[in-house]
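The chain below stands alone and is given in C-alpha cells; this is the form predicted alone.
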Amino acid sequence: MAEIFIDNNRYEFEGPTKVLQFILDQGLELPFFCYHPSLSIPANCRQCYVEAGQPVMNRETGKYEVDEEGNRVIRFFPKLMTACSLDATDGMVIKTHVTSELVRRGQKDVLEFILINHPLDCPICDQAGECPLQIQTYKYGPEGSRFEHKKVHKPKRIQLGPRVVLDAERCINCTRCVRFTEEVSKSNQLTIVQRGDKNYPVTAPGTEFDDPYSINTVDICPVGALTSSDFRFKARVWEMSSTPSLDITNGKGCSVDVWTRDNLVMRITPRHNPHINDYWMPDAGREAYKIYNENRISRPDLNIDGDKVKSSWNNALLTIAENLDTVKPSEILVLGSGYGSVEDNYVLGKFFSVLGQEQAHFVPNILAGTGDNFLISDDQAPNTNGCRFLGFNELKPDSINKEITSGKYKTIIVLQEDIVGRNLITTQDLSNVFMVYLGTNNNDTSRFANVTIPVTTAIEHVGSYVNVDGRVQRSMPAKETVYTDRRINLEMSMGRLDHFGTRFDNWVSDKNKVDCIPAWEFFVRLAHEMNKEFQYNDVREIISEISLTNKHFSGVSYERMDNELGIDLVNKQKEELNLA
C-alpha cells in the first residue's frame, strides 16, 4: 500500500487522493478557503500551502538513497505547494504548518494580503463565529496590520435575487459561489466582474440570482460576502442550537440541520450525506421554517355551528370518542398521509385496526413534471413511500372523492393531509360527514374539520420518514412543545443561551411553544378514553415493533439510521432475498 509521511508521522493511503483532502480525512487541520469536496479545485486562494518533497530514487538500483543516518535523501519542491491541488504519491513527505517555519509564513503572508482591503465587519456580520476568515486569521495571521492606506471600496447590500444578498467589499474571490452555479446547479448566474483588487461575484446585467440553490452559495461562502435575505441581521450562530433533521418539503428529504432561538426556527441549512443530498439542499426546504414557527394549530379546536372554539383536550377526546362509539367501523374512513412519520401512520393504522377498521388509506402528493432530477422530486411529502411500506391503501387523487361521496362513510379522520386545500374534496361534499383532522398548521381543511387536534412537527418529535429512493431517516425534537423540555430530554441539543437562560430573561419566551402532541400519543390516549387494549409508552417502542412485524423495516432502529445516515430499506430488502 502506498505511503505518505506528514509531519513526521507515517501514513497509507489507496487510489488517487489529493493531500489536502487526504490530510483532513485524518482528523488534521491545514487552513483553506477556496477548495471545496465537491466543487473543481481552482488552488487562487493559496492558504493551504505545505513543503512537498520526494525521496530520491537511484535509477540504477531501483531503491531510494539513505543519507548517513539511513534516512531516506528527500528532494523538496524549490516553492510551496498548494495541497488542495497536489496528488498524494508513494513515498511523498509533507510538511505542514505544525512542523515548517516557511509553511507557517507563507500562510501568514497570504492572510495578511487577503486582509488588506477586507472591512472590519465583524461585530455586525452574520458570518461571524462561524467565519473561516475570522477563526484562520485569529489562529494563522498576522498579530496587526501594516497597512495604513485606504482599503478599496465595493458595492455592498446588492440584492443579487429574492434570496441572496452580496457585500462585495467581503468578498475573497474564493469563487466557491461561482462554481457552484457552474457545476453543482448548472444555472451558470454568477460570474466574476472587474480586475485585481476589484472583482467580485455578480449576475449578468438584467438577470437576477433566482436559482432554486441559491442559498447554498451561502453556506460554502467563507466569509460574509453572501448572506440569506430571511436570515440576515437575525441571530448569531452562537446564539442557536443546532439539531440534525430532515427536509420536509419534497420527497427527496435532504438531510439538514435545523437552528433554533429561543424556540423558534432561524434558519435551516444542509447537512452533509453523501447518500442523499451531499451538502446541498433546495432552498424550498430552507423556507420550512415558517412551517415551524408560523400559523400553528396550538390547542384543540371544536367546530360548533361553525365557529371554531378552543377546547380542552379532555373534551376533544370525548367529543370523538362518542363520535366513534356511534358509527361502524365500516363507515369510518382512515387517511394516513405522505407528511406524517411511519410512526404515526403506524398507530393511526393499528388503532383503528382494533376498533374494526382494518384498512388505512392515503393520498400521494405527487406533482408531475415539478422535479429537476436532482434534490427537487415530482413527490411533495417526504414519507409517500413510509405509507406504501406500511401497507396503506394508495388513492388516486380523483378517486378519493369519488369514496367520500358514496354515501357509506359518516366518519373522516385525516392525517396532516390538507384534502380540501389540495382540491381533492369540497366542504359541501363533507356536509354530512363528521370529520376529525389532526394536522400541525392552520389551512382549509383544519377550519372546516368537526375537531381539530393539533400535532407534533417533525422537529417537535421523533420519527422516521422514507425517502423517494427508499432511504429512511429519522428526524429528532428541535423544538420544545408546550409537554417538553429541552434540559431534561436527552435527544434534544442545547445552544448557549438555552444552559443559562430563565424564564425571566428576555431572550426566552414561552409563548413560542406550541400545545400539541405527537400523533401516536393522542390515539393512545383516545385508546384509554374508549377503555381500549392499546398501549405504547414512547416512539422507540413503536419503531422496535414496526421493525419486528414489517419485512420492510427488518432491522431498522434508531441506531442504525444514526450510524448510517439513514437506511436503504430498498436495496436491504433486494439484499435479504439474495441471501434467502
Second form
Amino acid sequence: MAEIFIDNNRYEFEGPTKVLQFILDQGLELPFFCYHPSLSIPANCRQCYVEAGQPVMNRETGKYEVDEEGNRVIRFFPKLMTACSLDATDGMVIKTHVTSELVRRGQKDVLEFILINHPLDCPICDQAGECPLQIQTYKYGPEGSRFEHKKVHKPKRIQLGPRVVLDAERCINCTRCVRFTEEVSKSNQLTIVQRGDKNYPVTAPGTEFDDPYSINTVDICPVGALTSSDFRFKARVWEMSSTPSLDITNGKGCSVDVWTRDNLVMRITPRHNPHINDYWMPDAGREAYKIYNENRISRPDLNIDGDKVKSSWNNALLTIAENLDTVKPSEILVLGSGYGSVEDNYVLGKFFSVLGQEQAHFVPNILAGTGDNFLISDDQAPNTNGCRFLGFNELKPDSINKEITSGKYKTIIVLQEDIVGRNLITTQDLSNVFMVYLGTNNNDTSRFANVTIPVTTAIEHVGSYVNVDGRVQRSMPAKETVYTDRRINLEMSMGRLDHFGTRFDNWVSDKNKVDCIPAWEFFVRLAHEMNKEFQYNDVREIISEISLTNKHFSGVSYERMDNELGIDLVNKQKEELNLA
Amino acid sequence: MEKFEFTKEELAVIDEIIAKYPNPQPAVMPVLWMAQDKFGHVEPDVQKLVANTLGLPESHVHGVATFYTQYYKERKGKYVLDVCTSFSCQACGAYDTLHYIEDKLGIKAGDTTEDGMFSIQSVECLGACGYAPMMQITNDIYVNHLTKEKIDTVIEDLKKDKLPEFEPIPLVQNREIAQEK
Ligand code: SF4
Ligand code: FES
Ligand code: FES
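Could I have the structure of this protein in the form predicted in complex with the partner chain, to go alongside the form predicted alone above?
What follows is the whole complex; the chain from before opens it.
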C-alpha cells in the first residue's frame, strides 16, 4: 500500500486522495478555509500551506536514492504547497505547522493578509463561536497586524435574497458560496464581483438569491459574511445545545442538528450524512422550528358543545375509554400517519388490534411535481414508507371522505394527520362521528375533534422515520416537555445554559415546555384505563418488538441507526446477500 | 425601454468565437467587447443579452464584467480617462495626476462630466509601469509620463476630438540620452 509521512509519522493510504483531506481523515488538524469536501477545489485562501516533498528515484535502478545515513533523499517543492489541492503520492513527505517553522510562518502571514480588511467585529457577529476564521486566528494567527491604514469598506447588510444577508466586509472571498450555487444547487445565482480588495459575492443585477437551498451557503461560509435573515442575532452559538435529528418537513428526511435554547428551537442545520443529504438541506426544512415552537397543543382539549375546553389527562382518557366501550371494533376507523413515528404508528395499530380492529389506514400526503429529485421530495411527510412497512392500508386522498360518510364508522382515531386542513374531508362530514385527534399543533382537525390529545414532536421523543428511499433514521429528544428532564434523560444534550442556568435566572424558564406525551405512551395509558393487557415501558421495547416481528425492520436498532447514519430497509436484503 | 439585440451577422461572429473553445465560458470576454463596441457600455441589460446569447448564467457574465474596469457597467463619457493608480504609478505621483484631472474637469473618479465628454476612472496597473504615471484613453491609446502640461494639452485636444499621437517609448538601453549619461 502507498505510504505517506506526515510530521515524521508514517500513514498508509489507498487510491487518489488530496493531502488535506487525508490529514483531516486521520483526525489531524490543518487550518483551511476555501476547501470543502463536496465542492471543487480552487485553492484560493492559501491557508492550508504545507511543506511537501517526494523521494528521489534513480531512474536507472528504479530505486529510491539514499544518503550516507541510509535515509531516503527527499526533494521538496521549492515553495509551500496548498494541501487541499495536492495529490498524495507514494512516499510523499509532508511537514505541517507541527514540524515546520516555515509553515507556521506561512499560516501566520496568510492570516495577517486575510485580516487586513476584515472588520474584526466578532462581538456582534453571529458566526462568533463557530467561526473558522476566529478559531484559526486564535490558533495560528499573528499577534497583531502591521497594517496601519484605513480598512477598505464594502457594502453591509445586503439582502441577497429572502433568506440570506451579506456583510461584504467580513467576506474572505473563499468562493464556497458561489461554488455551492454552481455545483450543488445548480442555480448559478451567485458570483464574485469586482477584484482585489473590493470583491465580494452577489447575484446578477435585478435577480434575487432565492435558491431553495440558499441557507446552506450560510452554513459553509467560513466567516460571518453570510447570515440567515431568520436566525440573525437570535442566539449566540454557545448558548444553544445541539441534538442530532432529521428533517420532518418532507419525505427525504435530511439528517439535521436541532439547536435549542431554553427549550425553544433556535435553528436547524444539516448534519453530514453521505447516504441522504451529504452536507445540505432545503431551506424549507429549517422552518420546522416553527412547528416545534409555535402553536403547540398543550394539555388535552375536549370539545363541549362546540367549545374547546382544556381538560385533565384523566378526564380525556375517561372520555375516550367510554366512547370506545360503546362502539364495535369494526365501527372504529384508525388513521395513522406519515407524520408520526414508526413506533407511534405501530403502537396505534397494535392497540386497536387488541381491541379487535385489525386494520389501520393512512392517507399519504404526496404532492406530485413539488419535488426536485434532490433533497425536496413530492412526499410531504417524513414517514410515509414507515406506514407502508407497518402494513397500514394506503387510502387515496379522495377515498377517506367516502369511507367516513358511508356511515360504517362511529369513532375515528387520527394520529397527527390534519385531515380537515388538507381538505380530505369537511367538518360537516365529520359531525356524525366521534373524533379523537392526537396531534402536535393546533390546526383545523384539532379544533374540530371531540378530544384532542397533545403528543410529542419528533424532537421531544425518540422516534424512527423511514424516508422516501427506505432509509430509517431516528430522532432524539432535544426539547423538554413538562414530563422530561434533560438532567435525567442521558439522551438529551446539555448546552452551557442548560448546565449552569437555574430557575432563578431570567434566561431559563419552564414556559417553553409543552404538556404532551408520546402517542405510544398515551395508548398504554388508555389501555390501563380500559383494563386491557397492553404495556410498553419505553420506546426501545417497541422498536425491538418491531424488529423481531416485522420483516421490513428485521435487525433494526437505535444503536445501528446511530452508528450507520440510518439503515437502508429497502436494499438491506440485497446488501446482506452481497455480503454472503 | 431600450432593447439590446445582436444582429444575425453578429450572432454568426459569436458562433465562430464560441466554436474556438471547448465550452462557451471563454467567449464571455470577446462577446462583452463586441457588445461594448456596439452599445458603448455593458449595462446589466447588455450583460443579460450576452449571458442569454451564450447560454450562461447572468451571474457569471456579471462577475466577468465587474472584474475589468475596461468594461463599462454604466454609460460613460465620450472619452474615458483611465488613470492608473497602482503601485508604480502611485510612487510616481499618480494621485497628484488624478486629482489634477479631477479638479480640471470638476468631477471625481468614477463620474462623468455633465456634457458627456469625459469620464475619469482610477484603475489598476495597465502594464506600463516603466512610463509611470500614465493613463489610457477609452481603452485605447496610452498617454505616458504624465505632467500637468501634458494633461492640459491632451484634454484640450480631446475637446476637439483629436486623440493624442501614439508615442513609441524605446527601451532604456536604447535611449541615446540614457547612454550618454
Ligand atoms: S461570503 Fe462567505 S462563503 Fe461566500 S466567498 Fe465570502 S467568505 Fe466565502
Ligand atoms: S484550503 Fe487550500 S487553499 Fe484554501
Ligand atoms: S502601476 Fe501604473 S501601469 Fe503599472
